[in-house]
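One chain comes next, on its own, written out as structure tokens in the form predicted on its own.
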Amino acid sequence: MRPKHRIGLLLTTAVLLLGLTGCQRADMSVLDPAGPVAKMQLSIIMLSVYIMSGIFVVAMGILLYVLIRYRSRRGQNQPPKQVEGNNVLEAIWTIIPVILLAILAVPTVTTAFALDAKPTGSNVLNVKVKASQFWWQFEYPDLGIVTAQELHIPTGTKVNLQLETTDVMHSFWVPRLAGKTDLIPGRTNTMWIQADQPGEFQGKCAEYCGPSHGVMDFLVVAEDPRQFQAWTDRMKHPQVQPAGDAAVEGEKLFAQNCASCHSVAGTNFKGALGPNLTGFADRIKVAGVLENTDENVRRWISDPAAVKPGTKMPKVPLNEQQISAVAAFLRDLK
């Protein structure tokens, strides 16, 4: 390869890498932490960056000095003085990396132990997280609540998560609240998160798990304690009575076609194969990826595989009018 071609290739690679740095979604930036776990992890990231940046600057400085100081000169026929076997230099470039590693290792180890410790006390919320292709279930054992796709938590509260999978390996990841933790078949992993401020924090599966891995999304909805209490009250005493003829017809169709897989608190629908639909109308997203609108509810019911390829939810044999009726029933679940 000619020198000018090498330079062009290097410049092209540099431009592509620089462009890729802007591909991360703003609402999923680890550089904008919203809780103590993410802040501790960011501090380790930045410490590593500072150390590596310092090493790069020093190494490049020495390289430039050597290139200039010992460049070839006219009339110079002898090589410069060699320093091979210099015990002082050998000691310096052995001791310095050891010191830098120690500076990085100490806070890394202490942070790892802090994040591994299970939160205890009265101000702790326990949640069991179960992942399935391609959706998330959140169970609050102390509150008697089960929901899906949206993890509601109160701000300023440590949330202890027990992570399990019902099928293949998945990974729980909410970049602004914590780094990822894998969900491994036959094993229960734990982690904890906390949100310092109200908001909606995007979560994703961070372990390839099948054709719809890229849309296996969920939301962590952080609310102030009063709003969280109001949400728990609604989930414990949900509105399930259909309003209007279409919703009444939709309830009957739901019982015939959907109740074997889905559960709704306050009804006789106790299916456990699919997501719990209690409070469905109050959810922000449908299937974790579509805005919760009438059109998107109908779109999901009519052809789930078109939204999430490989999903286990079948295409129910209903006509457009029947699909609209089921959607009306779901939109009344508050």
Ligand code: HEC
Given for the second form:
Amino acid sequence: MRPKHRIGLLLTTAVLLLGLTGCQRADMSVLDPAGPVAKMQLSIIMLSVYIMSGIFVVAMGILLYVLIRYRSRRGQNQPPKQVEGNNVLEAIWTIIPVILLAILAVPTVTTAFALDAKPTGSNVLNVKVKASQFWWQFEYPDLGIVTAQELHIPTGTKVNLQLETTDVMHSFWVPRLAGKTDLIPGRTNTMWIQADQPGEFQGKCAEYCGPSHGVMDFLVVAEDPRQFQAWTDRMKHPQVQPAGDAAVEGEKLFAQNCASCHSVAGTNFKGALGPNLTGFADRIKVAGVLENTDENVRRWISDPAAVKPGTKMPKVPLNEQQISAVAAFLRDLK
Ligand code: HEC
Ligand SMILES: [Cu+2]
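Given the form predicted on its own above, produce the structure of the same protein in the form predicted in complex with heme C.
What follows is the whole complex; the chain from before opens it.
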């Protein structure tokens, strides 16, 4: 290959690799931690990056020195003097890696154990996370609240997560708050997270789980404790009275077509196959992926599989006017 082509190939590979790493999503950067767990994990990553960079510089330095110092010279037709069985050299390049590995191992192991310990105390929030193809349920056992797709947490509070799956393996990943934890059939895994500042943190399923794995998104919504309290109050005493004729008709249609799968707190709708829709009007997203607008709610109801292929929500046979009525009912769930 001509040198010009080689450089071209290298650049193309570099660009493709960057594209694959997902560094284009600033809201999902591990390098921008928003809480203590992600910060501790980043410090371990940086420690190994520094050590590896040091090794790279020293090794490349030695390589360059040797290339120049021992390059073949005019009139020289024998290889330079060969070194073999030099005990001092061998001891050096055995001991240095052992020391570097120890420097890396001690903080890594202590951090792993520290993060594994379940936080206790009165200021800890417990949440049960249940993943299903292709959505997330968040249950607050101490508050009597169930919600979906958006995990509300108070800032400055440790949140214990108990992670379970109802079907295949999934993985809970909110890059700015913590590394991934798998949800494994028949097992309960645990982890904890904490957000230092209010904000919305993008989460994703990180274990291939079927056709809509790539859109199995969720949000962690961190609010200051007073706002979080207001949210829990709304969720415990939701407004469920449909306002207006369309919403009243929508409620009837919902009872006939949707309530077998969906619950709404404060009503007789108690279906458990799909996400709990209490306070749905306050959600930022529909099904975790579409902005929560009237148009998108109608789009979702008319053909869920067009948004999330393989979803367990069926296409319900309703006409456009009926879909608008159901959407009006959902818009009133505050
Ligand atoms: C057979 C069960 C089933 C029926 C019937 C059903 N759904 Fe669903 N629904 C689901 C499932 C499962 C999901 C989660 C889909 C996903 O995100 O993969 C869902 C998701 C939704 C969502 C998004 C929720 C969120 O958290 O963002 C809305 C809104 C919704 N359904 C409304 C309806 C309406 C309105 C009807 C009736 C016209 C209906 N559903 C009928 C199972 C059902
Ligand atoms: Cu997945």
